[in-house]
Ligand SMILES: Cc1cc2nc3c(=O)[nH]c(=O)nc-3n(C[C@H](O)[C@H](O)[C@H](O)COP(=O)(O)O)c2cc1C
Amino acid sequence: MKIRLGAFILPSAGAPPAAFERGFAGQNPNYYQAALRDCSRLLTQLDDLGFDFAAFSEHHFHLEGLEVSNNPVMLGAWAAMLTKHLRIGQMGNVLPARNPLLLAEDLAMLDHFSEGRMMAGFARGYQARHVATIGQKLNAHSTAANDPQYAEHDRVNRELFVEHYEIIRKAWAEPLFSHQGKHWKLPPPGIQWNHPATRHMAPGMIDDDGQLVKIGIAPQPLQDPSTIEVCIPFTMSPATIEWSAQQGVTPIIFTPIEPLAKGCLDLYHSAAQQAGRNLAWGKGVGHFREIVVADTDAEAIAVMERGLGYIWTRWHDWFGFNEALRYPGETGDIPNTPACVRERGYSLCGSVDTVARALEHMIETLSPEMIVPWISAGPAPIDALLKSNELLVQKVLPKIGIELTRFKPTLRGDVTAPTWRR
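Present the coordinates for that one chain in the form predicted on its own.
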């Protein structure tokens, strides 16, 4: 059986948990340099091991240091220079708070920098501090389980998300386009642009009266736009799963709870079939997990508790992440402990044999074609993370008959010259 592995890397500041507790770790230049140093080692290793992609998140104002990842496209450009085969993604660009034209341009540039290895990840945004500040001119709101105005904020968020996604796809695919939506008029009316060079070199951009009537981005992506893989990370929302199935987008399911994950797969499969996409059950979908492998269970647990076990319980619980660990029908608080994250199946943590059994069960029950390990670069010791990845690929996967495969990008039909590095 073949599976794609993608790595989700925040990254966090390069420091042990005690340094975070002293405050303002995100603004410490030494910690950020350490994070880049650790991530560079991870990226080159993942490239060599056969991982399909690495992806970074988007979070702003992270003085706490737990998610110092404010520009995943810029991090991706840096990662592209370090690697040759690894695809470069985002988990994800927070679409409701972004200018979709600028993001379409940035991703197209990343595609060229990486010679066609860009994959696009779009998120709806759950951190109010970031979404409401960056997206204030768009009246953007975050969507988080602990928001008392969730219904209205979720409606506005989804409205912006869908329109921005439509604009990005148009910009990638159409040499010239216009857009008339609720939030954007592209181009705006009344722009005079009666330039003779434009009339000659970009016919159709202006009308007979010299009014700008269409726009386009340059460059467009190196890949054939219809084949670019798009992911929606950290989702359990039925509306998002149905939309993803209809659009041919890959949702990365967040919950490890088997009945809930199976419900997400059932919904995606049904919606895909209704949209005319003939997919086998479980395909077209990815799954998040943390995977930590060490020589012994105790050693792996120690690494996990310094990494995701610290980040999750110190930071993410406040945003309702523990709801992804809730069993159907369960009431009351979910224990906010590293042990709970492990015991409920989000963190597959242990020796080669322990992780092999856990992965084998996951594969038997969910039929995944993509698994996205969350690698806690920053607080977790980098040598232990590198060893974990090596054991996973060289020991665990062969033990259960799994081979790694990679998505093969398709370049535009008019690409004839060698790419820049070749």
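Complement to the form predicted on its own: the form predicted together with the named molecule:
One chain, no partners, no other molecules: that is all that follows.
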């Protein structure tokens, strides 16, 4: 059986948990340099091991240092220079708070820098500190279950998300386009642009009176835009699953709880069929997990507890992430402990045999074609993370008959010259 592995890397500042507790780790230049060093070693290893992609998050104002990734596209451009085959993604660009035109342009540039290895990831955004500040001119709001104004904020968030996505797709696919939406008028009416060079070199952009009537981005992506793989992190809204099924977007499913994950697969499968997509059950989606392999269970647990175990219980639980671990019908608080994250199946952690059994069960249950390991670069010891990836690919996967495969990008039909590094 073949699967694709895609690494999710926040990243965090390159420092042990104690350094975070001393404060302002996100602004310590030494820790950011260490994070880049760790990530550069990870990225070249993932490229060599046959991972399909690596994707970075988008979080702003992270003085705490647990998520130091303001611009996953810029970080991706850096990663593209370190790698040859690994695709470069984002998990994800927080679309409701971003200018969709600027993001469409940046992703197109990343696609050219990487010679067609760009993968696009768009998240809805759960941190009010980031979304409401960066997106204030768009009246953007984050979406988080513990938000007292969840219903209205979630409605606005999704409205902006969908319109921004539509604009990005137009910008990638159409040389010239206009967009008259609720939040954007592209171009805005009344721009006089009677430039003779534009009339000659970009016919259709201005009308006979010299009014700007259409715009376009340059460059557009190197890949055929209809083939660019797009993913969306999914935490809890069925509406996100349905939308992604209709759009041919790959949702990255968070919950490891089998009945819930199966429910997501059922919903995605039926919504995809209704949209005329012929997909087998379980296909078209990715599953988000942590995977830590070491020589012994105890060693792996120690790495997990210094990495994701620390980040999740110290930061993410506050946003309700533990809800992804709740069994159907379970009431009361979910224990906010690294052990709970392991016991409920989010973190597959242990020796080669332990992880092989857990992964084999997951594959039998969910038939995944894509698994997205969360690699906690930063607080976790980098050598242990590198060893874990090696053991996963060279010991665990062969043990359960799994081969790695990669998505094959399709360049636009009019790409005739060698790409810049060839």
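As the structure is a prediction and not an experimental result, all values here were calculated from the model. Residue numbers count along the first chain shown, from 1. So that the term is clear: the rigid core is the largest set of C-alpha atoms that superpose within 1.5 Å between two forms. Only residues modelled in both forms are compared.
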- Core-superposed, runs of 3+ residues with CA shift of 2 Å or more between these two forms span 234-236
